[in-house]
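Below you'll find only one chain, the form predicted on its own, shown as structure tokens.
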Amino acid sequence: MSEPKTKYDRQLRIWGEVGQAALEEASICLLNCGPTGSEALKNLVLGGVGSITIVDGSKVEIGDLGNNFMVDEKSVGESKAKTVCAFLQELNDSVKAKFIEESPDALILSNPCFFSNFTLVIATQLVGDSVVKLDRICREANVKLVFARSYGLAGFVRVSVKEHTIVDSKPDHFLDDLRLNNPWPELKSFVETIDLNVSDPVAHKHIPYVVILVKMADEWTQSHSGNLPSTREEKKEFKDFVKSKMISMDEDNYKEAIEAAFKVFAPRGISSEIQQISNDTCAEPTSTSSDFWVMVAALKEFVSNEGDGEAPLEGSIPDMTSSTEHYINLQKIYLAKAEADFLVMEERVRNILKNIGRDPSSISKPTIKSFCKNARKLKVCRYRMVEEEFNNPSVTEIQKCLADEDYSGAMGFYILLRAVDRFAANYNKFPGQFDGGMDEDISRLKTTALSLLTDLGCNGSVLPDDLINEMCRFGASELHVVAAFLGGIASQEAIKLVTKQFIPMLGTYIFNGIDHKSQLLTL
């Protein structure tokens, strides 16, 4: 095994070589390298990203020694960006690392083009207008963006991307693509060669459940006007029908067939979600369309023609009780069908590319093959601009969460995390940041929060005094344990975005350390 494969062996088992290659090609920019940002970037450096750039204009202070493990006493008074950069470089010398000693807020104002150099930006501890401006900049440059902020025992993480398309979404639970309720001719022909009434008990208990269910489904439809079981009673009757074919109670293949009977009841054709993606306006490709949407256009054509309502077959089958001969023959049949579907899809992709004026070979065979394998699991994520969320949030959702005992804490912190920024803009400090004047800060924060709620259209809504008091007690501090947790969440979302695997969070993730809750708000 090569050195990179040995180094990243454990994570390769999760996102594979394609995902790792995407990480190694990625260029990550971190804004502010306090504990939250440093922890987030540490995880990405250990994961093997291609390069990192840290932007932070501050110096290491005594207070940093208590919450940031990437600085030490020797670095007090030194550039924080330089110190953290050197520490991270030691963790993985394969990662290219550099730093810029400049305030992120100033950089956002003076050089917005700077951010177009990166695959992804992680912005930590940004406040107010800088958040809105950076979001606008990154969207225009088509750069992925993750916001993260820790504030005492609370914090948030939010992904912001105009559009994020995923081929390999890796759902936790997904139905095997066996087509038991819609077998193609070659599978039907193979099934017909096997007799369920074979007299040899050994042969009978080694018939694969795929064969059993396809045969039984065919028998059922012949006696039910061509319809598969649909009602609860019919489904139970079908399972009893399968069970009646057992000749002994130790036939594991028939037990597997009964357990897998629900796969026969599954709806034929593509899911409503894939149908929605196929009907998206982006599925009408132009010369500027992404590879994803070109392949979606080809998928739409395939489903309407050769697929007969189905997506390309995945081509794999699960383990099952079977004779070796039957299992290998089944594998070959599924693989052959998957390969045939891929070749049709490939031709359609090439034709579409030619029609829109692009190089017909610009999308590689492995890319098309991966798309075919995962065609039932496609995802498209679109995120609201931060500015839209701030200026025009869902008032109904805010009021609903404030009135919900389970979500009131998360929504309260969401409001207060925005209120403290407005407080800082008005009073040049965060509530409770300095000794003395705590009662005054509590009163001011309460007034600021009520004003914010009114501006959001939630007249009459109030926040609990205990929550406001705690927010002031936090004093805008970054506690390492909270920063490490939120930094971990941010890096996890960054990996999803870079590898285009798994589904990133849709909404604003709120961490409530007081009640030990993590919740997602969609506003």
Given for the second form:
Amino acid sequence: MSEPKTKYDRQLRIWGEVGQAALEEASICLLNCGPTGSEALKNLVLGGVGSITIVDGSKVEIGDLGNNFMVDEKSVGESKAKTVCAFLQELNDSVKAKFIEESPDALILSNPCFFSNFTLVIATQLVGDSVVKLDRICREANVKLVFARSYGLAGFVRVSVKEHTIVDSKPDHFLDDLRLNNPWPELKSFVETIDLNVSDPVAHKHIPYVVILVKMADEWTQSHSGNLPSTREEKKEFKDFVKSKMISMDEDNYKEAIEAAFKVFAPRGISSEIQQISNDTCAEPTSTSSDFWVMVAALKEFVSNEGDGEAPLEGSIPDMTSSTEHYINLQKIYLAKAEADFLVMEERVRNILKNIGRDPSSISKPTIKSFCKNARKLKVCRYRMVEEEFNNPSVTEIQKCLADEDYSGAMGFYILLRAVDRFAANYNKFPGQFDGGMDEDISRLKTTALSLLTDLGCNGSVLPDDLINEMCRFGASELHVVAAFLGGIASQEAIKLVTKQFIPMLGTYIFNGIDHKSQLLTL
Amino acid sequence: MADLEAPQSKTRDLDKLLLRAGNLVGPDFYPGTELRDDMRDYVRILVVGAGGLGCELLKDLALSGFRNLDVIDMDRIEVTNLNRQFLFRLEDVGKPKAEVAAKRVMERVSGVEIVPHFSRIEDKELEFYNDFNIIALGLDSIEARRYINGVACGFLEYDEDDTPRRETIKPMVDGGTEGFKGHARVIVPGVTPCFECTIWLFPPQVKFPLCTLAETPRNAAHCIEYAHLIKWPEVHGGKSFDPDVPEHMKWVYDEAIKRAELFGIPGVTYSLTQGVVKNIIPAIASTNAIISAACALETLKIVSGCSKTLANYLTYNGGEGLHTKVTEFVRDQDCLVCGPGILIELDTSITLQKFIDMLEEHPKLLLSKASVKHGKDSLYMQAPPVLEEMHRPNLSKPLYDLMGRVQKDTVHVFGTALKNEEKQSSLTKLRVVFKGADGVTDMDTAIGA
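Mind giving me the form predicted together with the partner chain, seeing as the form predicted on its own was just shown?
And the full complex, kicking off with our chain again.
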């Protein structure tokens, strides 16, 4: 059926068929379908997620008509979960949509096992205690969790997962794997067959910069006791050295070589981040190790042996000015080495699987190949439990942010978002929720916030009065535009977590809709 | 103490921002039901584009207290839109986006009026754009943004001391997305930088050198562009390539495969062919939702003053963790578009024809085939032929007379300018000052006082 594929064309170009398949297998649970939750789910439904289950016990009110696109006048008085579910089902009939008319707070207390059914839970507009309880439940059940809350012009999104490992992290900018300063034998031999000083000017300017730089780097290290250019002067000298080989000003290959010279100065071997991952306790394989960690164990072995300090070669080269023949040949050499490294890795993976009592073929070739290609870009994300963060946040971080012009708004909102929940627990309403008694609410919120800061160990820190006043003004409102923004962010995090591509946010995102100086806080 | 008998407000949540005084608010914020009701009844907003951003913008604005919206888009719905343009269904494929989008939002949000315009933005009269309080852009090209920017900034007038006149300021909010990245910005002509002031933010489009395509292709994209840009014109002569015709696309794909085989280059697929030829930008619902929401929020704030606004450029990147950043860019005082205008000093005797010729030579303009407009009056139009003929007699008249014998005023000129070696449609503002104008001293002192 070509139609479904064409519909998803624009997103397939981002996460591919593999990512799309992961989305289509995922089951998502949404708690509370006000605009924040509804908008988050809308984006996932449009993307073709496998199934959604909406949990919300409330009925549609007239006030909802002003902030929720998925309810309309006919639905006033009806179950909100039912109404939103019907709208979302209509958006994409290949998604299985269900709803449960029950309060999420009650469900968290009465039926924690319910949440084990899902790949991921999006919990919106949950207050205080429920957040902590749900976090515990999902952590136990190993279900991914994304929190989102809209509050006037403020709000937040937070991911909570014990461990999320990523192979296909697709970072924005990453150095290609050319090994200009550490060529392997086949690359060396190939480079030796090409004479930089060829007399034909056309041939001279169609030698790819990889060849030029491998040769120049080698010449340099030979005349500098095996060292690469390291000081600023040496690096400049190296570039001039390359430049000196140009025979005319229009040699694009040499211009590219000069621009790419920094790749020669890059340190050999694996990065400290990959080093850290290799030394992680999880990298000691046991029978319960995940595929990811089994492969990391193999990587560790590879780096110490066949890799000689390097990870498996990524295998691709960027486009560069070159004759077609040289380029194709160069490409073949890189691909061959990547393939050879892969075969070694495959062997090691199979051995490790045998040693831990697993079927040696239980990790597929494509999986291992993808791991090899992305070995330098692996990521391991671990999140503190919300409870830990609440009880023991980084005090220095809080104080630093409150004192910084660009961070004080976001940090102020972080404290206030917690303070309003405390306020609600004490006074049975949110500050400013009703029109009367604003002054009293403001002063009570201020006291609550200060006592919270003290409890966290931040005596002496203050929150700007303006911010406290605005928080009361917001009166726990859920504005559509803020909900759409935060729902959008929550849905995007969910996609990254489900497809295991790209990198989820590492921290709590605090939205500051006043001046948009939102910040990602790691507490 | 909620009174259960009192009717609930439909705008229960918005009311908190619009009806209550605040501390961190805009300079002219007068909270109350009058503000809320005026926004609902009188404010008119134009949404440019009814695609990924436009659909979201219409929904967001309809749910932010605005009831009078217009939307303009020249495209029809395609299947590949359906993963994010949530107002459209499979049955709608082929219908005009603006019309379907307007209809769907009106069906769901009672009381909102959305007037759709299935047309090109260039086909609307300049005055059409002046009817709106604010313009929200959900466009996917630099050219379209430049055009609207030129129009909005064209309304801007300056005082004697080069301060922008408030009532002529036409604010815009502009959003753009690509994959997991996006931006949202606020443009207040004369105050913040306009699109043209910061044109350097946009890197030039990647174009492959011709010799690579013709002689040393190295990858699949080179083979595809060879088939598209070199082989097609060779074989098909005058017939222009249309990427929306499947037979044309298939032809390019087959030729690209042939070339790739010849050079031993892997990787040519039909999907890549489409991507390269159509310059397809990957797009998902979430990024569009985020950016549109930011734009709509700013629109709400600018119109109502209910909070401080974004100053003035927000970048968003959600692929590698999550990063949002606000940058306050500064206006280019000499900006051709939002500045007071290029000063052109003329003798009162200069004819309109001579003026038009001068524009071609002027170093900052290089504008050929110019049409000239003075306020609401077209002084000369290059096209269509009927109007050209009608205005032709003006060419031999003095510009000073045609402009009503004022000592100085703004004119707008529209033509083809040479920018970065490329010909582009261009709309520019000029400040025309007449030297030695007689009988003008009265006006002069009047203004000076």
